[in-house]
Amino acid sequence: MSLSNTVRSYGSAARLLHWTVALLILVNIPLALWAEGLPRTSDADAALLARVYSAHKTIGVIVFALALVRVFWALTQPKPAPIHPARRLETFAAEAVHWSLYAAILILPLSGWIGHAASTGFAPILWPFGQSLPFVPKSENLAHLAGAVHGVASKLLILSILLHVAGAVKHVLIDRDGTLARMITGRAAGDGRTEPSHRPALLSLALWGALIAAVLTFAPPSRNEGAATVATAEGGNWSVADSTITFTVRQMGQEVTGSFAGWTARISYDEGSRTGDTDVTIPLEGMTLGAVTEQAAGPEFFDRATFPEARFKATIADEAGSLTARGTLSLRGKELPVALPFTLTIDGDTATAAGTVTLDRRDFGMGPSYPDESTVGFAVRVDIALTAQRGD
């Protein structure tokens, strides 16, 4: 039994790669469809969903690795000639679908992996594979675009598979030739005469390229893309020029960091007495939390449809040599005392400040269906950094 192909048959290497990839794809497509329909209302639901998606992602990475080998092998091996070379249109279509499948089994898992690497948290790829990819930054917009490509590519993969299977069935039931047998048993069939043409491959690759370009050009923008914006409310003597507010929670054992797209702040501060006050309003519309933004925004957690903003009102004082903003945080219908210690450096008319506080999600009624930390941690670390300019 030869590993290599001939002009009349497929070798054992090509057949093993073909059927292994086919089996993994036929397992992975139902996994994705199952995950899409799973409930997302409880701790047990979230744990099952993460396990299913982890399996789906891991199988996808395996498919991508095998696809690289499969395509390399196909490009370096003789191509078994069509059994009916006189049927030019049929042969052209079969070759185009074949190359479309090659493109799909590369583009689909790669786009999924890029989307995973560009986002944070939820359903990690299983060992021994890593979560990141070289040259792929953490980017909500990149993850969104990769997801758009992944969604379209999945539908084209299914279409290509259906066309490929339909062609195989035709060869078995209507033509009654040895086309399928060449891939199942390696039996030789046909006379081996062929006129190699690159046009089907070029057509398939051109169509895939045009499709990806169209998706990247016309895909709806991520609802959370864009830099954070800060407005300065009237009444303070400092204007915020630049800022970030991030929050970090552990999900399925992995740290996930979220952010807010903007907020409004009024800051009054006197350098001499080291006292002041602040009033910060944070709209939740621009909140992101990696791959689980929609879940975090839903009724189980932030419930931003009902409670569209958070507010922190505090006085600033020097407490034993450390500046602290101590006040009330209003979030999700709850008002609780919060003390935010922070560092402050003033250089002329420019001030830079940074602070960290750890909250407990349960205090704000978040995640009642997640009673332990196996899926979502209790502690939420909030990090604030800002640069402000002295007002007139």
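Positions refer to the first chain, counted from 1. Whichever C-alpha set is largest while still superposing within 1.5 Å between the two forms counts as the rigid core. Predicted model only: the values in this text are computed from it and were never measured. First, how it differs from the form predicted together with protoporphyrin IX containing FE.
With the core superposed, G151 shows a C-alpha displacement below 2 Å between these two forms. In the core-superposed comparison between these two forms, Y10 has its Cα shifted by less than 2 Å.
Core-aligned CA deviation for Q131 between these two forms: less than 2 Å.
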The other form holds:
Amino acid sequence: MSLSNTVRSYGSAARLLHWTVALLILVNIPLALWAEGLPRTSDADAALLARVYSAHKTIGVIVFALALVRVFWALTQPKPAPIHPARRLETFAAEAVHWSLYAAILILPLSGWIGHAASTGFAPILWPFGQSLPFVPKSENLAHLAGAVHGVASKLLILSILLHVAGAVKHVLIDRDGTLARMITGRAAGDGRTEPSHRPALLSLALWGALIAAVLTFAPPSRNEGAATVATAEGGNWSVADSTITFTVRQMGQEVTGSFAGWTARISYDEGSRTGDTDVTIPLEGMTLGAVTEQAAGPEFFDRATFPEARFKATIADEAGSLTARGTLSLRGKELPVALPFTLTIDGDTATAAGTVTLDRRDFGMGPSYPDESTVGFAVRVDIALTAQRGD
Ligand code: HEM
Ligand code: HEM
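Moving on from the form predicted on its own, please list the structure of the form predicted together with protoporphyrin IX containing FE.
Next comes the full complex, and the chain you just saw is listed first.
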């Protein structure tokens, strides 16, 4: 049994790669289609959905690795010639579909992976490395576009597989030739003669190129893009601009960071005495947590339908050399004391402040159905990064 191809047969390496990738794909497509139809209302639903998508993504990434090996291997090998080269149209169609399948096993995992790397949270890839990809920024718009490419590409893949398998079945039932056997057993078939043509590849790649270009051009923009975390100013002697409040929690072992948009802060601060006070109102409508925003907003966590805003009222004082905003955080119907230490730099009329405080979600009654940290961690780190201009 030879590892390598000849012009009449597939070697064992090509066959092993073909059938392994075929099997993984034939598992991964139904897995995704099943996941699409799963209910998404309760938290148990969300946990199952995350597990199914984790499996889907992990299988997809394995397919990508195998696809790279496969393409590299195919490039170094003779290509078995079509068994009936005289049937030009059939040969052309079979080869165009093969090229389409090669394109699909690269484009599908890659678009899925880019979408995953660009979004925050939800269903990690089950592997020991990070979830991000180099050169892929966290961006809802990019995640949305990659998702659109993934969805449309999956339809072209399914069509290609249907044509491919229909062809294989035709060879078995109608032609009764050795086409399927040479991919299963490696037995040689045909006379190895062919007139190589680039046209099937060009047609296939043009089709894929046009499809991706069309998706990128016509995909509707992401709904959430632009929900930047910019604060507006109200009262006080400092007006806030270009500032962010973010929060970070561990979800299924990975850190995910969310943010609040549209919050307002009133800040009074006296440089001489290093004292002041602040009142921050955070409408939870502007809360996003990547792909799990809906779950975070639901009754189990922020419950924003019942408690639409959070508020932090504090006095600012120098506590043993470190500025601290100490006060009450009202969140989800609870009022708890919170102390936020922060650094402050004042340069002329511009102040920049940065501070971090770690809260425990259980103190606010968040996540009672998640009594341990396996799905959602207890600690929630809140980071503020503030720029303010001196007012009157
Ligand atoms: C062999 C590779 C893959 C195949 C054949 C595949 C196939 C599919 C299919 C058929 C769907 C349903 C699409 C729809 O009905 O709109 C889907 C959805 C999805 N796939 Fe994949 N996939 C692959 C790899 C990946 C990878 C590597 C990731 C991420 C790392 C991924 C993430 C997703 C996600 C998040 C969805 C649901 C959301 C969406 O439609 O964008 N997939 N996939
Ligand atoms: C039950 C499913 C499948 C069957 C019965 C099947 C059968 C075959 C057969 C018989 C050949 C050899 C054709 C020839 O000698 O001219 C072949 C080649 C090929 N198959 Fe499949 N296949 C299946 C699934 C898939 C899937 C899911 C993919 C997706 C990636 C795929 C990708 C390919 C490619 C790219 C080739 C061309 C290999 C080359 O010549 O470089 N197949 N398949």
